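This document opens with one chain alone, in structure tokens, the form predicted alone.
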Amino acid sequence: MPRQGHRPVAVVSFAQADNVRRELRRNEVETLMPVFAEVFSNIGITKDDVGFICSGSTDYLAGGPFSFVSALDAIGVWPPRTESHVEMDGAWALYEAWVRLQEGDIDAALVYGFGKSSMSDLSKVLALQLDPYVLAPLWPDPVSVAALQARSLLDAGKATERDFAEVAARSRKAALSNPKAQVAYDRNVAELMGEDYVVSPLRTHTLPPITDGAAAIVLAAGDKAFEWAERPAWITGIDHRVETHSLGARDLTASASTTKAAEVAGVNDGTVEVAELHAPFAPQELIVAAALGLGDDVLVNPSGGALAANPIMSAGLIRIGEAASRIMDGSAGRVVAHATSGPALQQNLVAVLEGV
């Protein structure tokens, strides 16, 4: 259960939409309308069983202000609820409604995430989270920042290339058994060092697809959580920490906002049998598990992770209802799950969760 103090909250119900390159027949609230009917008709309830909503997208991809204003035309939001946001991945906004549903006053929350990659030039978007006054003048795309810090892990002798690629490979097979996922086959490590690099040292394998998706969690306190799912997966230990957007001035081979939101999240208090990594690119996942302190005998990434499917602003999220589902459905007891935003790693929320 939570840590002393801890309101007991758990993730009861998840859904997503299916990943794709382009979604060309609907709009943000025609896709999230399918996943609000799945999500709540997962555990039989409706929206007026929510007392809190909170969503996670940018505005950069739509290209006006107060983009998610519309997007709640997908929940409804009459009679008046109490609604928030965050322009971040929806992983963060479920940490705001965790903390939310401390105060006692509720016992359910709605959090959803959703992006449209396809509508906007993610090179220049992604840009605009660089140090605005030295890296985003240069407008480097997302690539060529990420082969920075894999060449950084190669420099100083942490991986090698080949390294990468048995986990491109490893999280494509793994996806070949998820219906969501964007990206999947079954291709050896040798097939996939003979691809041409796109930013050295990465090559195509090593890249995230660009996806077009939405996703949505519902949390539970107390009691509500046990009426609504049989096997809830209480969020036993959460937090968020953040590094300088300064590339120049962090160790790029390592990244101690994981380990230390790790540490007060209570990773290493108990066995941890599942982990989904919001790693983008190959490179960061190795940065990742090291930073988490996984064991070799640790399940990374069942579902495929972002090499399977990266939805803008939601693919941190379904990292942590992919780890959660592993406890709903029991095939795990203790599970972790991560997300991360900014360049490089930047920023990173652990979640440990667990079944009763």
Given for the second form:
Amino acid sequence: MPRQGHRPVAVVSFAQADNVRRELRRNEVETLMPVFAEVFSNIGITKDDVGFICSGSTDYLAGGPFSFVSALDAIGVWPPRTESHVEMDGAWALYEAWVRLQEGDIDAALVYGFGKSSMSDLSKVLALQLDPYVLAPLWPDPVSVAALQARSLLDAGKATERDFAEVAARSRKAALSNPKAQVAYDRNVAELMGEDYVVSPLRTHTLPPITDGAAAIVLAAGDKAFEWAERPAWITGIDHRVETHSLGARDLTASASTTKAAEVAGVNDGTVEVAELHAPFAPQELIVAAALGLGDDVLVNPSGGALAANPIMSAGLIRIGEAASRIMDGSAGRVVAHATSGPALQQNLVAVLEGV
Amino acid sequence: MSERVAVIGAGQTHHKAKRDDVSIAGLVREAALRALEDAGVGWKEIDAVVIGKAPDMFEGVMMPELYLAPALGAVGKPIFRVHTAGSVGGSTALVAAHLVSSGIHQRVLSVAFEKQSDSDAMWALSVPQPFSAPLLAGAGGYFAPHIRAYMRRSGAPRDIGMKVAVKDRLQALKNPYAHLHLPDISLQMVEESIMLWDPLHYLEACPSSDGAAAMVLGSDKAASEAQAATGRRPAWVHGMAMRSEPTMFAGRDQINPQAGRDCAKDVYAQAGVSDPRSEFDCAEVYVPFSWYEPMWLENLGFCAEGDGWKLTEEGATALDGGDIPWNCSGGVLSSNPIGASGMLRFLEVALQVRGEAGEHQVDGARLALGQAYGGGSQFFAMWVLGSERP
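Now show the form predicted together with the partner chain, given that the preceding structure was the form predicted alone.
The next block holds the full complex; its first chain is the one shown before.
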């Protein structure tokens, strides 16, 4: 049950689209429609049962302004609805909805995130996320930024390239049991270590796939959660923090913002059984796990994580959905979900979810 | 439980066509520092930052809040980015207010900005989209047919829009932060300006501005501390609401959208307002094209449907002599840093009920409405502020 006197709010339903490299048959609205149908039918409700809607997406994937506007047509916001949008991963849309549910005037919310990375060139698009005066003009691509971070880990003696490969091997193997995974395989570490570098020290297996996808979650408060779900995944703590932007001004081998958010969310106030971490590049999982203070006995990314599918703007929300699913299916009692945004883990959100 | 929320500090930049004296970070800091100073607090007293702006393509920076985090004192804190089209400045203030009313934070800094001179909004609004009909005419081209429909429906005379254009620019002369200061503005000058999108003349359209707005939202406790420290009264939130509806479907009334009517009804119910024209002392309403004043007068229930233009014509909405002054600051028609334009509406009513609006102050203003809209007249954000603690 929640800490800090917060109103109890739970994840009661989760759905995601198939994660694919290039969705050629459906636009964003068409991708979202079956996701909404599933997230509602899972618990036998309709859009009329939620009092607030919040989404996360970015115009830069679609290459046009207001890409979130047409997504509303997948819901059909008529009569008019109380609705909001963040230019952030859907995990932060969930945070806004959680805040909104604290006030007691509404009992349920729909949150979603979506994006088709295939419509643009991610290596160019994500470069535009960097400081527009001193960094973006150099067009640093996201793989090179991640390589800088991985190199810092190696130089600091905090990890080896073998550690990176182990993360990738474990994640892709776990992904074999995730029907939504885009990349899944059973390959040993030695074989992965034989791959060529993409950008040293990152080999192909350390990189996330490029993914088109979408996800949605229904949140419910108090009695409503029990009415709709047999085992609601109660959000007992949630917080997010940001660090400075400049890569040169941060310790890239640690994640101070994750640690701070974990403290506020109360990650270590109990035993963590499962953690779903949003670490698009394999070395980042080591950084996030250390920042959260997770022990060796924690099952990390049973879904395969972002290495199995990385739909920009919903990959973080999917971590919350996957972690909540472990509570809802009865396989775990206390789990942690993490979402990240910005270059080299600049901004991080941490949530703790528990069964009753 | 819902806690009380107040605006305890407000700040804005001088809005101009080109603020090439500052970076984007410099621009937002200018507004933020003024808001902090007004609230009598420093960066360390701020618990979280909520930032809003219109499409990222307006500057060419994807999710600029990441780069702006250190400039806004957000390192180690939560920073949150809102984007709800043109209503975003208002929505940003509301998201910040909910962080306080939910009891999560004591003081939240809300910031909104646009540096339009970094790009070309007309271009950014007109990028062809796959699967969508191209809109190659910018916002004015989109809204002009709605205005013509309003004129036909209401029988309004053709000069009503020009009257709004003159009134708002005369009011802007009393606002030192306004982008447009046109001391010679007249009906003739508006009529002789080039016709952009019939019936909108050049001077009936908003300018393109660089600018930012910021407010510190505080709890009950933060409000009394700010008042004790600065001697300035807080502006209390009496109601807040948002509504969205789809862009288009058969039967949608784009002239008098239901989302706007529903949003107003919600916010009036929270504030206990039944007759907006007599109960509000003033309003700041998003009027980017002159004719949206009479259209929103009707949508917001200040008069019966079809009568909005009559209020404008008789001067009811003028600061000088009107009973319900609208856009005393000069409004969007005088300053339009798009992402901040909605927040400026919300901020200006805070100034009014705090008695801090200077030359454009409405004497004794106690209760006021701030409204912002966006998209194809489909996203609405509103709040009611009062000088009395609710």
